[in-house]
Structures are given as C-alpha cells and as structure tokens.
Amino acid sequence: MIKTVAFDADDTLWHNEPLYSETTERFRRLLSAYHSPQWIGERLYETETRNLQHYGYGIKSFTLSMIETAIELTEGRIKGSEIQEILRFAKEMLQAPVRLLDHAAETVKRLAESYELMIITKGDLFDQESKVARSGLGDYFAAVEIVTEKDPQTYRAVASKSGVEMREFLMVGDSLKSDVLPVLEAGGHAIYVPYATPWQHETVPAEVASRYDFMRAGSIREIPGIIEELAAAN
C-alpha cells in the first residue's frame, strides 16, 4: 500500500526550464559581440555542469556560471555593466511568477485526501522555499525536503525521517536520473512524467532506462489513476 506520495517541484508541479532557456538566450545575446550564440551556449552548459559539485543546483549557481563563462569567453574583457546585466537576469529569475503546470493544483488536492504528500527537490533553499510558498500548494504537503542530490541514500533517509518504508513510498517527477531510477534502486515506486523541454543534464541514455521497469504518465492528471491501479494490482 502506498502511504506517501512525493513530488519533484521544478517542471513537475510548475514550469522552470523555460526560465533558464530564456535567460540563456539573453546571455547569448549579451555576449554576441564576442562569440557565436551556439558556442556561448555550449560553453555555459559546460561551465554549469562543472560547477555543480561546487555550487549545487539553482539560480544562484547558474548565475555564477554565467559570470565565469562571460569572463572566460571575453578573456577578461567583460565590462562591469555587462556583469550588472547578468545579475539583473538572475534577480528577474528569482522574482519570476510561479506558473503551475496544467492540472497540478487539482491533482495535488485530490491526492492529499488519501495520502501524505511531500516535495523532494534540489536547488537553492531560499528560492525553492519561496516557490513552494508562492505556488499556493504548500498547505497540501506534510514536508518539503530540499536536498543536495537525489540518490538512493537520500530517498531512504527522507523516507526513514518520515516514518515510511520504501515499499510504501512513491515519487513523481520529470527526471529519470533524479526522480525515478534512484527511487527504484532504493526499493520504492516512481512515476515518470516527462516535461516538454528536459534539462540536458537530467537525461538518461535509452539503453540505461530500458533496464528499469517504471511507470510513466503523459500528464500529472493521470497520477491518481496510476496509483489506484498500482494499489489494485498489489
């Protein structure tokens, strides 16, 4: 029996990736006098990936990576005014409205009637807590866990903290790498709800994904039905 249903936040409950894509495009335009847009985008992604081990996930980490990339690509010739522009990008990202995915609110409300709900997400503590509060969904969740990384050990620790066994735990998310495969490895259940434009860093090769037997939904509105089918099968 499933007792706890946990949700990822970004691109599972509300839109997030478009904000990064739009800011990346603005960053490309800002540095267009120095390099081609494609080259700038590739270097930014490389820097961002390299810096995850230092800064973690989230807008602040992304901002530091933009500044580092700008310094490297301009060989130190980046202007103070251009650095200020990058910081303005970051502040606008942090202040951007929270846009819920279609059917997210009704699905969360429905599931809260029968299950303990949690949010388990990566990212900056201040930013993620702010988005949960502004989403209007916060009251439906018994706990919000903002973690450094999502691996089997993390999920086991979160479940133990909540007093639930992994076989009673189900995770819903848009990332096979972070929300699905590590939960299955930890002994829990997971439903994959792919987002329209996934973050490149969270993609999993098809040959790896094929080794796992996981549930998939085309929309978050399908989650309650899938959980009911899972309960009936067991």
The other form holds:
2 protein chains.
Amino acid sequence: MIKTVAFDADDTLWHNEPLYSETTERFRRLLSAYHSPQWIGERLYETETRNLQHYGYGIKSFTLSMIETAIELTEGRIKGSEIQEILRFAKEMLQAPVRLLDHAAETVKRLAESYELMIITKGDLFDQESKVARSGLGDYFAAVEIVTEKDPQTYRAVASKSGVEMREFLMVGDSLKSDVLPVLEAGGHAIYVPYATPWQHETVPAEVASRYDFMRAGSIREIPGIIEELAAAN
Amino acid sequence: MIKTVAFDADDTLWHNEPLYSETTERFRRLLSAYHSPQWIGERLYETETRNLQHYGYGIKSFTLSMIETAIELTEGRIKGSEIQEILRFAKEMLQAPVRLLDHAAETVKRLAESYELMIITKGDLFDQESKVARSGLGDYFAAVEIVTEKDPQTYRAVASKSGVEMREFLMVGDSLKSDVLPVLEAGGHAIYVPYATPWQHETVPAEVASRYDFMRAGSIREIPGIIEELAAAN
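Now show me the form predicted in complex with a further copy of the same chain, since the one above was the form predicted on its own.
What follows is the entire complex, opening with the chain shown before.
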C-alpha cells in the first residue's frame, strides 16, 4: 500500500537545531557587553522572523540576520572584528560535520529494501545538497527535493513528479506544521517524530494539531513497524 | 526532433548582471574613503571566488562576501552604519523588479506552442523561485529546476526525470561554461546567446570553446528559427 517513504532532513535524519542554538549562544556571548543575553536572543528571533520573507531559510539567512541584529542592538557601535566573528560562526556552521540521529542510518537502509525513499526538505539548496552528500545516505534516496515551502500543493507536485499517488505516499518528519499536517491535507500519510528541542518557527497550536489524526513515533527506528501495521490494517 | 527547450534564467530571460555591477559600484563608493575603486573591486571579486565553495551562488552569498571584504579592506575600522548600508543593498537587490530581456516574453510564448519548456538555473533557490514568479512567465514552463552545478550529469538527470532523450533536448543560455558545453558533452543541443556584459566567473578560454560545435544567436528572438532549421537539416 505504501510505495514511497519521504523524510524531512534537518532534525529528522541528522541533528540541526543544536547548531543554531549553539551559535545563538555564541552570538549572545559576543554581544554580552552591550545587552542582556535574553534581550539579544529575543531581538535575533524577531529579526529572523521578519527576514524570512526576504531571505528564506538556512545558514546564510541566519547569518545576515545575526549581523543585522548586532548592528541594531549596538546602534552601529559594533566593531568590524566582532562582525568578522559572526562570519566565522557562519563558516563553522556550514562546515560542521553532519551528525546522524540515533538509528537513522540503519532505518534508512532497512526501508530502502522495500520502499522508494525520498528526502523533502526546506532550506538553502547549496547547504542541503552538501549535507545529503556528507551524510553518507545519499545513495538510498531516489530523489532529493529541496523546496521553499512545504504546503499540500508542494507534496502533491513532488508525488506526481515521481508517479506515486498520495495514498501510497508517507512522510516522516519532526515538524507538525511542515511535515505532517500538509501531507494529511494532500491525502497522504505522515508520521510525526518530534525532535528533543523543537524549532520555535515551526510550532503548531495544540487546538489545530488535535483536529488531525496523525501517527507519532518516539524514534525513527519505529517507522518500519508502523508502516507494516498500517498495511495490515488496510 | 527537438521536444524540450530549456532556458537558463539570469541574463538569458531577464537582466541580472547589471544588478550585481550596480551594487558593486555602490560598494566601491561606500568604501571610497578607505581604498581606490579598482582595488576594492578586485578584492571583492577575490573574496567572492574564494567563498563560492562555502556559500554557492546568489545575492545572500554576494552580500556576505561584500561584508567580509569591507571588514578586511578597512582592517576592522568599518562602521556598523556602513555594514547596515551593505545589508540595505542586499534587500534592494532581492526586491528589484524582474526586467525581461527584449523579445523574451514573445519568444517564450511562441515556443510554448510547439515544445515543452523548462528553466534550468543555478543560484539561490528562494531568490530564483521568487524571480520566476515575478517574471510573469512561470506558467509557460513545465518544470523549473534550480541546481547547484551545471555539468553533463546534471543535464542528463534533469532530462531523464522529464522523460526526454538528450538528442531531443535543447538548452538556451548566455554561459558557454554552464549552458552550452556541458549540454553538448551530455549529447544534447545548445544555443549560445551571449549577454552584453558577460559574467567574469563564467568565461571559457577561446581554445576550449573552439573545440565545440555550438550554435549562436544574437538575440533570443532568433531561437524558433534556429530550431526549425535544425529540424529541417535532420
């Protein structure tokens, strides 16, 4: 019944959130002479949210938002050497090793024996392709789709391009907003595997989530069993 | 014989280079108190080239390179307000109106009656999708592929995904290096339509170009006629 299993990438196959929270922490320390850590964090989050419409997602966008925040918070008193430090954060983020989640590699290999696998992820094209290559898992995926928005229309387009019906399509991801609810709306299946520390930009109010009937797993290793149960129930 | 006509986007369908050269000029003026315009331009070009491996192509990458160059050239003496000015350049570039090349709209509409059309472009996913949408031409293209590298393998993969043979595939673009030579190597057809001011990163030595037998047009409006001649000759 399920033919294609698609995975989100960041915080579903490999760790991503810690890279942003560690860099945010370094950013707070860098500006600690000017403001309180909490104030700096709030202003950065505000700048990021405001800039999503201009920059989209990814490390380069985040870096431009850090620089913008640093200038605003210091009323232009920030030093060149401090901005250089922010550029160094960016290059370190871009080159950080790809750390797979526990059981991600074995689960992907096992699922690849029975299903066509896909990665569907938002973010920066250049950065995401580089992470897929460095993950060592690239060969298990028939397609890697990097998209700007994850809405029902996106999922329908991706499925149709691969010649799969939505009822044969299952998405696995850590975001209710991006990986689960739009797939259900498009007529597909989805398994929610929450990450330890969810990303602030992607939270969904409980009253919205409760209107949907989705499957949930505590770890990616539970996915093959859940799909088998789903097939047996139909 | 030709089934699919694929277009590069920047400087093939719409003007792009002037946006970068105008911004480079503003950048030179911004730093004119510190260095000579020529020196500033050369250092920026060096930084951009060095950063391609970290950042890839696009406006966000270019902006991060401008900031890095400004800090290095001023030995950190650059003011926060000057870096803020560079961020303003970036937002203006991202929001700049999409200016189609002369005859691009009419040619695309005409070709869409007889061929499957595609856009294949490098650059930043978010920015390129936004430009396709703002160009008003999006509906004429069956597929828009934004890729990190334009090599023979990329073209083979894109053609295969659309179920077209390379001998039925024709690419139109302003870069010999990215749009013409790799397509010929992959067994397809290509028409070179040079842009008024070629992009420094994409030049090909004459002795390399001379080894290839490619078609050339002075304007995009010549494309339908060239394809008809190509069909008649076979």
